[in-house]
Each structure stands twice: as C-alpha cells, then as structure tokens.
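Below sits a lone chain in structure tokens, taken as the form predicted alone.
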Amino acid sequence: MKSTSKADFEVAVVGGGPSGSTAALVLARSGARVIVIDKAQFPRDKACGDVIGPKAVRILETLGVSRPADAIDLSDVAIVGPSGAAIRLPSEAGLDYSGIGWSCPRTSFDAHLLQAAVTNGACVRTARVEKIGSDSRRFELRLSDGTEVTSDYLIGADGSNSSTATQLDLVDSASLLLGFAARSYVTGKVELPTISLWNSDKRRLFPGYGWAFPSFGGRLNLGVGVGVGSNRKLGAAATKQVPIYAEMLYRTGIIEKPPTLGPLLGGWIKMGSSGTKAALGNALLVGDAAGFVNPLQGEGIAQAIASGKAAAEVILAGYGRPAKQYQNWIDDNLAPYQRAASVLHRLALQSPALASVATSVLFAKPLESVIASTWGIFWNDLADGAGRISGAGSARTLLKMLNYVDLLSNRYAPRP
C-alpha cells in the first residue's frame, strides 16, 4: 500500500493472525480491495501450543494454502491423569477431515498465511488502530501512523483483547470466560504429544492443564493454561506452574532430561463466545476476537480459520447487512460445541473437587477403551464430521445433552 494519508478499501481487516489472514485471502482472491492492519511486523510470535488441528488443515487445503516448511505431523495424543495413568486418544479421519494435524511455530505459520493473502492481492499496513468511527454507510479507521482508512466492511481479527470489539461495544467483560496460557520452547522429545491433568491440592483438580507438544527442530512446546472465568487476577497461576510442570514431566519419565526453559511467553484466551456479540451491521468479529476458542483445551486456530473464511464469504455474497447471515453460520457451525464445552468448563471451575472425581472415573481401566475415542472426538470438537468413527455417536449424544443443560440453565437462571 502506498504511503498516503488516506486510503479507501472495500474491507478493512484488523489483525493479521490466522482468522484475519484467512478472511483477507478469500476476499482478495475474489477481487475485493482489502487491507490487513496489524500492530506487529511479521513474522512475530504468539503464546500458543502451535497445534493446527485436522479441521484447520482441511480448510487450508481447500484454500490452496501450502504446508509451511517447518510444520510436522501430529496424530494421536496422550492424556495423563492426576494418578499418572495415561489414555491414548486416537486420531482418525472423519468425513471432512483427515486424522493428521500439524505442529508449526506461530512465528512461521502466521507469516506464511499472511503472505498467502498478500500474494493474492491483499494490502498490509503495520500500525495500531487508534479509533474506529462510522456513519450510516462506511467505517473510518484512524491509524497510529497518521493514515486514515475507510471501508464498507470491517472484520475484527485482533485477538482476545480485541480493541475492535471494545470500540464497537460488543463485549460484556463481566460475562467473559477467560483463560491464560504461558509457554516456553525446550530441547527434548516425547513419545506422543502429551496433555497432563493434575490435582492442585486436597483432590481438587487444577483448573487447566499442561502440554508438551513436539515442535520443529527437535524442540518441545511446553506450557500451561488455566481457566479464570472473568477474574484476570488468577492468570498468574499459569506462569507459575510452567517450571513446576516441566519438572513433573521429567520426574514421571515423560521426558528424558531435566528441561531448561527458554523465555516464557503468555497470553489471554477468550473462550466459548461468552460475553461477546460476534456481528453488528457491517462489522464482523472472527477468531479469538469473537471468543471462538475451545473451552476445554484452548484450541482456537481451526475456529479462527473457519470463521475468517465464513465472514469473507458472507461479505462476498453481497448481503447489505451481513451480520444476520454470519450469525446464522455461527449458530449452525460453532455455537453448539461452544455452549456444550462451556458447561463443562464452568462446572470444573465452580466444583474442582467434583471435577477431580470425574477425571478419576475417566482414567479407570475398565472404561478406558470405551472412553478414549469418545473423549478424543468431543475434546477436539470433531463430532460433527466424525461419521461412524468409533465413539462418534456417543460424542454427538454428549453434545446434545450438554446443550440441553445449557438451555435449562439459561431458562431458569435468576434474572437481574
């Protein structure tokens, strides 16, 4: 984009992560004049487990996005319970996804996806969006470098602390379902990508989990995520637990050598779409900005890519006010799982002792073979495309039951 004081586009995308870059790619490929505005110069890093799940891989393939050079394949996952018992969650191909995901550092993955958008004609501007104004027809964005950008449509893709969502008054901070994650890279290897659950004290389940995922170049992505509800003061627990969790991995033999932690990087996660309205008029929120993150395990890249693609397609369809059509897509594709998983997330936060007992049951040997497939499908939000994979039917039944629980809890909740 030329360095001018004013620039006009059909669509302005605030944020160049996976959701924003996907939206820009789809829009630019169809001939729309689109600009991506991000405060950071790419490549840049993000606090993340670096896992791109099977759903996300499938969408990228349909969009013609090549596999990043430093991506490695992931399939089955080991879940380690508080007692030290482990369950292997199998990864199998569904109707519309394969059984393979990727592990790829966000430094390279996000830059790779943004470059795909640029190659197809998207413009990029490195600046902060200081103010969003609008009249009855257009948006006016004032950037930190003095540029003014006008657009017909606005896509907010600027993460869990979305300034776009805040400025458009689409967030109720008291209703948010937040998490905080901290991670480091260490030298080492694990037999399988590993997720660990443990009791914090007195048989009360720690309100989060730890992970050790293989990464490019013989490294491990090692981190801890914690659920905090809407209380941001509790986020420090994740950072404090990372070295403790690293030592636990060595002590239990999951990794061979005591790990030397690299720099810690942390970030907030907005989950379950709670407390956020995803669309208003010609403004659409995608990815983390809308809270499209799995409330059980914190994955958000698949939802980011899917929502970015959907938002772009709604705009390209030519609806005068795309908010209703985009919300319909959310209700059909993301909302059922977001609601169901949020029920379990809130229950675990409110009743850690009960959550500890339930977790012990999941790891009981007689139930392991029955539970593993169902857990793997539900945990990773794969039920809708799982077809007749073992455990798919019970995962879909669980999804329906939890949505009914959510419906009843909302119906009979005390009114303010």
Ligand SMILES: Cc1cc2nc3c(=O)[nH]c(=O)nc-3n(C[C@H](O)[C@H](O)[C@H](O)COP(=O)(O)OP(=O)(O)OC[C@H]3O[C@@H](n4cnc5c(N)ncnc54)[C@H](O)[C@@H]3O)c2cc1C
Second form
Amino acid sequence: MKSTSKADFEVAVVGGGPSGSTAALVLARSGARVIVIDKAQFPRDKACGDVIGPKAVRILETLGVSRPADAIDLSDVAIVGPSGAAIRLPSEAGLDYSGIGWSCPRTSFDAHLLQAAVTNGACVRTARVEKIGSDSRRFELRLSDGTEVTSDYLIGADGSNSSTATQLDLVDSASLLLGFAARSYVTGKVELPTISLWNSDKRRLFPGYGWAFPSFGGRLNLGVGVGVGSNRKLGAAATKQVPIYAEMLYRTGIIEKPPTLGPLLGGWIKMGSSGTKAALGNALLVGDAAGFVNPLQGEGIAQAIASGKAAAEVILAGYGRPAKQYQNWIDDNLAPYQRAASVLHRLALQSPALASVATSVLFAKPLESVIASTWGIFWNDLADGAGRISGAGSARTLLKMLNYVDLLSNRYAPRP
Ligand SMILES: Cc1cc2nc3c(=O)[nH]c(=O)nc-3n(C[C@H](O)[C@H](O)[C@H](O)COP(=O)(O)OP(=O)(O)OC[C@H]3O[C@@H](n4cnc5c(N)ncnc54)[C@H](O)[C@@H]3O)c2cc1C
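What would you give as the form predicted together with the ligand, now that the form predicted alone is on the page?
First the chain shown before, then all remaining chains and molecules of the complex.
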C-alpha cells in the first residue's frame, strides 16, 4: 500500500477500519488530501461475526466498491429461542438497503476497503497515533514512528477504545453501554445463519447471544457477545461462553459434527451512541469510536460505513462548522434507532427475568409471521428504509413508542 512522508494534509483519519477507509475513500475521490493512519499493517484481523449487513452492502454498491472475492451472500436468518423453538427472519430489499448481506472475513474485507481508498488517492501510514494536539486552526498528531502529521480536519475512526475520543475529552466512561464479544472459526455448516438467545438459568435471559454464521471455505464464524453496561469486568463472560455455546449447537443438532474451535479473538463493542459526543469543532468521530453499534444485535459495520461517508461529505461541503452539520446528520439518521434499541438493551440488563418472559412471547407460534417480519426489520435497524414491505409499519410504530419511552425516562429520571 502507498505510504507517504508528507506531513501536512487537509484531513487526517485515525484508523483504517470500515469507518476510516470509507471516509478516506469519499474524501480522496473528491480531491481532498487525506491520510489514513493505522497502528496495524493491513491486512489485519479483527474480532467480528464478519456479517456485512444489507445497509452496508447498498452503500458500498453506491460507492462503487466491489464485492470482495471471499465474500459469500447471506439472506434469511434463523433465531433460536431459549426453548429451542426457531423463527426465520426473512430478508427482503428495502428502499435504502440490499436484499442480501455478505459474510466476509475482516482480514480481507477491511484490506479491500482500505485499498479502495488508496486507489482513489488516499495516503496510508502504519503507525500508532500517540498524541493529538491542536491550536485553534490545526491538528498536530504525533505518531509512534517519531513523525508528525498536521491537518485541518480530524476524523477519529479508531474503534471502540478510541484514544482520539479520550484525548479530545469526548467520552464519559460511566455512561457507556458496552458489550464484549468473542469469536472463533470452526469447520462446519449450518442450514441458515443462526443466532441463539438463551437463558442462563430458568428465569433469566442471558444478556447477549451466540451466533454461527457461514464463512468462506466451508467454515463457520462462531461466537458469543454479552452486554455489560459500563462494567468492563464482566466482559470475560463472553469468552468463557464460546465453547459452551459451540457444544450446545452440536447437542441441539444445529451443527453436525462436534466443533473444534480455532483461536478465540474478542473485542469491545460500544453501543447506542452512549457516553460519547461525536463531534467537536473540526474533529468528527465515526463508527465504533462514536459508539454507533446496534445495541440489540451488535452490528456496527453499516453504521461505520454510513458515518464515515457522512463525515467526509460534511467536510467536503465546506460548511465551516462540520461538527454541527455532522451532529444533525446523526440526529436524523442514527439517533432515533440508537435511543430505541438502548431502551430495550438497558431493560434486558436491569430485568433479565422480564426479558426472559418477553423473549418467550416472541416465539409464540400463532404470531410467528407478524413477529418474524417486524423483528427482522426492527432489530436490524431497517424500519426507516423498509418502505411498504411486510412488518415495516409495525417496526416503525415500535421505533416511535420506544423513543417516547426514552424521552419520558430522561425527563423523569432522578437527577444525580
Ligand atoms: C466479536 C465481534 C463481533 C462483531 N460482529 C459484527 C458483525 O457480524 N457485523 C457487524 O456489522 N459488526 C460486528 N461487530 C462490530 C464491528 O466489528 C464494528 O462495528 C466495526 O469494526 C467498526 O468499524 P470501525 O472502522 O469504526 O472500527 P474498527 O474496525 O475497530 O477499526 C479501528 C481501527 O483503528 C486502528 N487504531 C486504533 N487505535 C489507533 C491508534 N491510536 N492509532 C492508529 N490506529 C489506531 C485499529 O488498528 C483499527 O484498524 C462485531 C464486533 C465484535 C467485537
């Protein structure tokens, strides 16, 4: 990949994952001088279920990014409940999303997207950004290779533990809604991409879920994610659950052979835009750095790509006040769902017994077709762009109701 010794840029992007690469691609294509700085040499691995959701696929198509060679198409998904009952969530194209998602190992997906940015003219440097300074007009980034980069604008795309967000004082760690997830690859296949909800004891829903997604080359990406609120000490539970979950998949006949797990890789997930201010002056946070991950199912790549594109477009529009314009975009496009899904996530954390009862209702046979279509749209954050397809109306109603609950709970919450 192209490297540069030039230290002065219009835009410096910290992090070359999906959010940073998309921002760089859009900026570079319009002629901006942009550098992506990532501490890892690409291709690099990243803990993930490797599902590139339907919104992400659509945005990548509109940006002219091709499908990576080792991506496979995914459509319907099976959700298995605590009783073993399963529900099939249908996949259908909406107004702003594709009818399919991709399963693609992050090693190749992220390198593919970064390469697309480079092909469009972005520069890349492999180094850790150690210190970010700024005067009223420019940013000064000190890198681990001893060099400095200066820029007019800064995009923080450095993931859930973003040091850009910390250094710019944009994070309140006590208010974060965190999850930890770990995955492994195993040889095997499943009839449909499978997500399992289960109870840790008879009356308490395990606050998270397990997944087994088909992957390139006859493998499965198999993992577990748990919600931990803001308590990082609880994250280790996910790693411990992966072998238990793998065994359960075999015991319940979802996979045919006893799985032999490969190495486990885990990572933090910052959800629901919680505890993070996404923009300040000429600095914009995108993707996981801003905590845009879906609080219900852990998807973050679509939001990473969408926010990277939006941040780039706001800078290119030359408003002079990109933070305000970017925050408006977030308020219009991401915030309503992030708020609604956070209400449900926090409820499941606070009342696992209630969540357990509610989950069993979701698998009630007589309601199956209504629930499946609404669920597929709502929890994948597709309600706004779903047009008139089945389940869209009820998903939008649920979205509105939960936003109302959020509004009321903020208004009447006891003040510290
Ligand atoms: C186990 C697990 C499973 C998941 N499964 C899915 C899934 O199936 N589908 C989905 O959509 N989402 C999933 N997610 C979420 C998804 O991985 C993220 O939302 C997505 O990676 C966000 O992209 P990003 O570009 O914002 O950040 P990242 O992909 O995390 O990229 C950040 C980059 O910043 C670099 N960096 C960090 N600090 C510095 C620094 N100081 N200097 C320079 N570089 C730095 C890192 O090396 C990295 O390359 C999962 C997450 C986990 C942990």
